[in-house]
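Take a look at this single chain, the form predicted alone, given in structure tokens.
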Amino acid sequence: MSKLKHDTHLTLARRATQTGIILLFISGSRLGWDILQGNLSFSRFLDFIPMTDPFAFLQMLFAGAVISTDMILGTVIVLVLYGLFFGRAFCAWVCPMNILSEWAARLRVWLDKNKPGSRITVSRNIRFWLLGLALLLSIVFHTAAFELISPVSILHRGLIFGFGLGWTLILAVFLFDLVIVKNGFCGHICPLGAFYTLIGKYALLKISHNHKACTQCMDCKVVCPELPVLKNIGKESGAITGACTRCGRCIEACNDKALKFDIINPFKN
């Protein structure tokens, strides 16, 4: 097996994007800049373009909250961006929890925690059940249920406005990924990731696999945080579908150049 590559151009690009977005939010809060204000749930770009997390919007809608025109427009904008083009890229290129998840995954390797005997199996479908549960609880308690306890929102707000006791939940998620399940939160239980998986099913931007160039080294499967999406590696050419986050780690790991970003029409036979 070839030596795996780390921190190459796509990883650095993702880190720059994630860090840049956080810094823009901080500048909007602390310096009053109009480039990006608010948080990942509700924000304004250039003090003109609203952007609303569609999952947060649904929770508020189910909770019976008053919905503004800006929230509706912001939801449509985000749905078009991710549903039509980017797919689940939010999880890998925007969400700050992704950084902690990858740190925990690498530390697991260093601590030799991911031997077969030390793994605990957790179904990746749990996140879809939790998505439905969050919407149901929003109806029952008349509040955006997942937003109240979302590690994504807590971490992002903490980085911008300062942490309270929310840091304890972030630490718990990090330890869950480190000790219990590799990529446990993002890959198994996060309902926000499940939501972007659903809306991004037919997005144009995908990773494509060239079976003819593939030597079946399986380095891509070592680094992929959503391993089931690579089920066709070494078997047939085609687009990587399912819960793929478009992180590009498989592209970086592939010395055969058998994987690449591509624009693929999902309705084309």
The other form holds:
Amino acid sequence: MSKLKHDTHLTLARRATQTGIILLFISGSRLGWDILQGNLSFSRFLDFIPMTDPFAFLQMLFAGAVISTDMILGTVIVLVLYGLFFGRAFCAWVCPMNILSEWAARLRVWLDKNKPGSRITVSRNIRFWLLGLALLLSIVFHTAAFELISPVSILHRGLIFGFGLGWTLILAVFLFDLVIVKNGFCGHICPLGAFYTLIGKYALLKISHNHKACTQCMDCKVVCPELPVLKNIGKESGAITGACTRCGRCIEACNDKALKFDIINPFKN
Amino acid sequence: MSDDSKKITRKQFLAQSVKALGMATVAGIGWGSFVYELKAAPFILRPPGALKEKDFLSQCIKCGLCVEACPYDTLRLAVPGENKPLGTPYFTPRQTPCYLCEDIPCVASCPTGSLDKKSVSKEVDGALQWDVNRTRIGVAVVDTENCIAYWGIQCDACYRACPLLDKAITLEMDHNERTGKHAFLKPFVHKDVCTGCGLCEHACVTEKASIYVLPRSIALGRVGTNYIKGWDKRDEERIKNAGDNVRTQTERSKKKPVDYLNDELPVDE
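Just the form predicted alone so far, so send over the form predicted in complex with its partner chain.
Every component of the complex follows; first up is the chain already shown.
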């Protein structure tokens, strides 16, 4: 196994984006700045551009809510942003849970090294089931069901408005990732991530693999949090599709310049 | 990998489906009961203009814009540990009451319509204008056992704190039989005028407030369609949609009064 000492410029860029967005939300709440107000469920950018969490929007539709124009506009903006361009980049570049889950994954390397073979494998499709379940429960209980328990919202709201006992749930998610399932929450459970996976299917921004340059060192597979997306590494060139979060850690890990961010027409095979 | 190895028999498919469905049911029951418990928190005071609790919970996206808009830091988003629907706005009048801002910034900032602008506005020359006195957050209730004004001690803290002075709370004069020469000045809440802002609760001088705001759904009864104020035209409106079935049928009322009176007389023969 290679030492994971390599280029980190994309990770640094992601940390800067993630913390920058959180700080802008906090300053919106505490200092009254109007760059970003609200939270990731619904926010106003520069006091007039609405942005809606499209998954929350969908749950509200199922819950039978009367939808306002602000909500529709905000949803369209976010859907265009991620659906057409960024794909599932929300998870790796915006969501605050990503920071925790990557720390957990990093700490887990040590755990795995000292007690190998203690792996629990869980299907990565659970999140899609939970997505469906969220919508079903939203109908049954007339309320956005995932929003009531979402660790992502609890973490994000906690940072802006205060945690209460919410930190216990965040700790639980962290420990789940650390000692139970590798990349457990983001890679297996989170229906929000599943939702962005679905809407990001045809997004232009993807990571592309150049098979000719690849030396099949498989360093990318060591760092990838969504391992199945790298199934074509060492086999054929092409775009990385599926649940890829565009975190770019494979790009950083690759010493052969065989992976890079790319704009790919989804309709050209 | 050939395609054959991926194929599964009908029995396997059935078994897998049952398994997946079973797991989804387990998750659904756990998740659903959690949502159900959280939703069943009827004691919560919402911001001005909030829809009925059931509709509010389907409509509110928990963005916290109302909390950020509140100039008095009255509103909070519910956090884990408070046994309230997570992330939804509420306030505790004893800590910080609602000061009934004339331009109602919390309602103005709400993107979803869960804080309904119409309910706290009036029409002036065809245009909607804020009318914060239409707010119906809850209703103040006096604990006449512990209110010291009901003991005969002079206290009008709530009366003076009320923004609808002498309208929502009046002081009712009464003779103090115990001393024979003093007057009671008892605070009396006019529930049709009270906004539920909680300034009275905030001002109350007893250790635990003896006047407090309750949600209207808890504090107020409901007459139903059996009784109306015949002298009040508006009250007759209330039963306009009561339907035709306003007669109660019993075994006895099926017969004519004369018949059943004669039938049921114990007659010695």
